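As structure tokens, one chain now follows by itself in the form predicted alone.
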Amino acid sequence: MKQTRTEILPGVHLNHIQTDKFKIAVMSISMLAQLDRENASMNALIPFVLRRGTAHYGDIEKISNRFDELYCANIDPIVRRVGEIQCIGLMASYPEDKYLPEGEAVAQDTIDLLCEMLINPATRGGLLIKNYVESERKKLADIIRSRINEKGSYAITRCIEEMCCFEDYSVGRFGSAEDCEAIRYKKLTQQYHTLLETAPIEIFYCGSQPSKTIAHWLKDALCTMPRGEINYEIGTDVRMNSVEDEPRIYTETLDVTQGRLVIGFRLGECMEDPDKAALSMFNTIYGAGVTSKLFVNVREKLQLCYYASSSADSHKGLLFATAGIDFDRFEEAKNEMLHQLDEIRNGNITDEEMAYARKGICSDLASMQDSQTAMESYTISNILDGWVVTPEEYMELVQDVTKEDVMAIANSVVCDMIYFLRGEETEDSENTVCIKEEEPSC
């Protein structure tokens, strides 16, 4: 599958893949903004009021009504986090026209439809229509407090914000649920001009189109869209020190019967020229697999705990490991699960592991050009990385890494905080929350 990518308007690129292996097409169109507290909330509730309605089709029946006239194509919202990037915007799947009765087409009326919900929306008096937004509102405040009900992200998310408490990474990609809560129509408006005038936008196609075609699609139905001055000064702050000399500890009471232990790591020195292929690799030695040394040893030969693995964001240089772990094995498993990271800062890695990091990796990438939605995510993680490399080189590049270059990088790493969500009272210390579950903290 080839991939294209051409500005087809001013801060407008269009990021093609033009094939024939799926029976439906996918495109995206993402606005890109600066992270950041005071407009994360309103950023995010956008696109879920775009999908209301448009000046055409005015409220959700009629927008269901036409989503059934192009057999049965759908609009659905984005939001995402980029490292300190906020991705905001609509994705549509539609039928691709060959596989439809003869002489039925819905492609270009489909990005019709995807375009002007991000360009003409429902409006009253030049305004959001303010009970679509209180309506939306709602719903993404509750979205928010709701991320309490899976404990296992909840302790990460929790980690994230007291260990980067003074980043913009500390921001959910939704914002908070106070902020949401008070948002008002006249002033999501103003934002949503603002965004569609400043935003850099990339747009995602994955389909049979030839890349010509869909860019004459989209200027036409884009040539109305107000421009101005493009905000390219956003961007990832990254920090590769931890904050003080020794890890922060940070203990979070709230009524769960398993505890949830996460390590925070800053990844340090090799962010400077980050290589994301040796990156992978490390990750995948130490907890992304069941091959790991977290699931291996912690979890398997040690029984220290119910899950443990790890997670790099490679934007942003952060490292996170878990666990689910019973209470009185926090001391012990935390231990351990430093001991494995000593483990490859030493060198203590079998040929054996390399090549199921290897495998495992090459596996993914294989598995993720199945799925156009991975391929979306894939695509614009890497453009705003500044790393656009297809998956076949990204696989080449993984089998180049050596333990070596997999060392390099445990020996880059630093610790920075240690959170542990129990369920039972702990020693009174300035560094203990407790928190009853029916009252979340957002």
Second form
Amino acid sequence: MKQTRTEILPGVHLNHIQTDKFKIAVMSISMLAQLDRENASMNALIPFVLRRGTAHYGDIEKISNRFDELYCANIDPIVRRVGEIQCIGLMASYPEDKYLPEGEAVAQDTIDLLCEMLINPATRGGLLIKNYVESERKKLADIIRSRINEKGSYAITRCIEEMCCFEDYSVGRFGSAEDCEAIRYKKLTQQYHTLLETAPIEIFYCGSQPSKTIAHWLKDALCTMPRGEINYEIGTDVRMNSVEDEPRIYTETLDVTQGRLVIGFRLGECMEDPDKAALSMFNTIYGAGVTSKLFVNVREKLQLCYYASSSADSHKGLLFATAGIDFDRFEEAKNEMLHQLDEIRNGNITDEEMAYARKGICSDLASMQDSQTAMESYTISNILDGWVVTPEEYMELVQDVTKEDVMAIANSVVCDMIYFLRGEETEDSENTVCIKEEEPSC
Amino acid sequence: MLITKKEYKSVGEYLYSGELENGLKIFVIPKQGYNSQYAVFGTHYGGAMRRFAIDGETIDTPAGVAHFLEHKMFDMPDGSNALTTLSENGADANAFTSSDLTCYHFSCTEHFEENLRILLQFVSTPYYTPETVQKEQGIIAQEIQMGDDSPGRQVYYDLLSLLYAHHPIKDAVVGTVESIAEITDQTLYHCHRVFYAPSNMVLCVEGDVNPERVFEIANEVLGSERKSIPQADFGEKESDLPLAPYKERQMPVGMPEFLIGEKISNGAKDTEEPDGKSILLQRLTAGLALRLLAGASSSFYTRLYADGVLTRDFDVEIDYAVGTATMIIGGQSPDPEKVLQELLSEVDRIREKGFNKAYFSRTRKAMIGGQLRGLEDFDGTCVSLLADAFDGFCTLDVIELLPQISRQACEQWIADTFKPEKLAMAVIRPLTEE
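Starting from the form predicted alone, produce the coordinates for the form predicted in complex with the partner chain.
Below is the whole assembly, all chains and molecules, this chain first.
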């Protein structure tokens, strides 16, 4: 599938894939902003407020009815953190016209609705509607507080907050519940206009329409969008070394039956000139999937846990290894997880492990092309890295990764924080903080 | 071996289906131009099928055997692990167990036929030892604990235990730390022999594949012997009423989570001679009625959303499993009682005034679009085909049946189904400071 990229309006790029493969077409519009504590919650709130009503479809019921009329078209808010860049926007998906009953067509109408939602929201006196802002900020604050419901992802988020407490990365894609609740509708309207005028905008489309048609529809629908000087000064600050010489240890107690261990690492000097293919090989061998060292050793051989895995953020240069364990097996699990990293550092990597990792990554890249949303996030992520390679090119790069490349990454990795979420009845270390509902700020 | 090819013209799909001599049902949807192939091989055996009769004998088993078996099926007699073998072959494989199904599946972009053989082979090769069973008890105990920390799972089982007095659907599929301790290698061998016969199983494949080859490979690997099918026993028929209307507990959650539920007709009981299509039509009517009442565009949902009583985390569905049908409505809300109260007044309003005509036709349009959307999901399509095959109908027939559903039938369903005394609600509230 051929992908093109054109600037259709000042600072507005259309990334276009034309294909007849799918029954659904997908379009996303993302505004890019620097992630910082001051604006994160406001930025995150904007698409949720936009989703509440447009100039023509003034409330949620009218919008939902319009979606139904468009044969289950859908538009959802997007709020992402890619490194320290916040991507805020809307994603539409709708059935391709050729699958609808004769004479019916929804493609252009849905794109018009998407654009209207972005640039022409329901307002009163030129301001976003107070009631919508207040209702959505409460809901967003609740979403942020509900992070605690899923203990596995909560533990990783908390590890990031503690480990990166001096960096904007720790702010999270939604910002904090407190900041969110403090948002006022006038200030939010200002921030919305600033974003609309100055944010670089990336549009992604994957569907059956040619790029000329899509560009034409978009230019028409966005012609009244005010654009000023575009702020391209956005990026991610990568810290190479750990904050202290020895890894910091942080224990948190909560009413849980299973402990969650998260080890946070800096990817280190390899981030000077990141080799994404080698990084994904390293992460796959260390902790992604059932042939990984963490799964095979921590879960299968030592039976320390139900899950053990790792994930890497190549934008910010971080690696997290995580496991769900019994409280009293903390030391054992931690040591084994670190030991498995040492194994890679020392070159104890079999040819089979290399081959499985290669196959796994290439298979993921091939199947990604069967999913429009997966291609969307791949595209946006690559653009933000300024690293534009097709999945096919990526596969070739993966073939060239050597054992030494993987060892080099492992040797560059530095442990920065060991975070443990455990149950309540404990008389533990001085670092223990008791958390009930509120999350502490750094 | 007769293979039927059916065209679903409006959505541009073909379905190949047939049954092998051994009783295995097979469905294949070829998808040209896609890189990945997906296969799921499943047995009609899940966590709720603890008591069953086979060849005249009734057998009781501990809670959690079906799920335990799922974990242990990957072990092969030569010491290898099928999950690893598939993974080494570039396939992404996994398995899941529900109250009435155990499914093994993979997706891959290369070596499809080889992977399919591995899948069929390992699922039909039992190999357990006292040592491997003991080892797995530790891993599953961790999984059970992980579930104990999940509010979504707790509130679900709390609701089911309000609704069902003794039906085993109310118990966790994974069992308990105590019940899985009773499981031995012999229990596993026995249950595998009984439930993993091809006559009790279905294979579904979607992707750029040759349908005939799928049938041929399954025939080669699984042999032709046809075995008898076990009959699960769920005890006496449950009353229409819940045991109690309400239950709540506290957990570390950001805001209350709630589920409102009711035991409803599963569609099969209502027709004298239920055939697949009439059951499907009844289920579709129920699904559309519920969507009209409380779906994303309903005035009920949009009003409560605007008022801050409901959030984006809200869902309405009907779960059909092991002869039961459970309507479940819920999500997150600062005020679950208010949701229940508003739901009941909305039902009264529908009883009196019915659904608006334009709203009905819009919602039906959305259902058609929703079906198209669903077809992009190989995994979801194949698992639905598999589950529905055990209930005697075909998921894809939905496309033809949707236009047949009338507004009156939906209104009737709402009027017949919603009775305040039949509803129950389970709530998880945030911990309060002591």
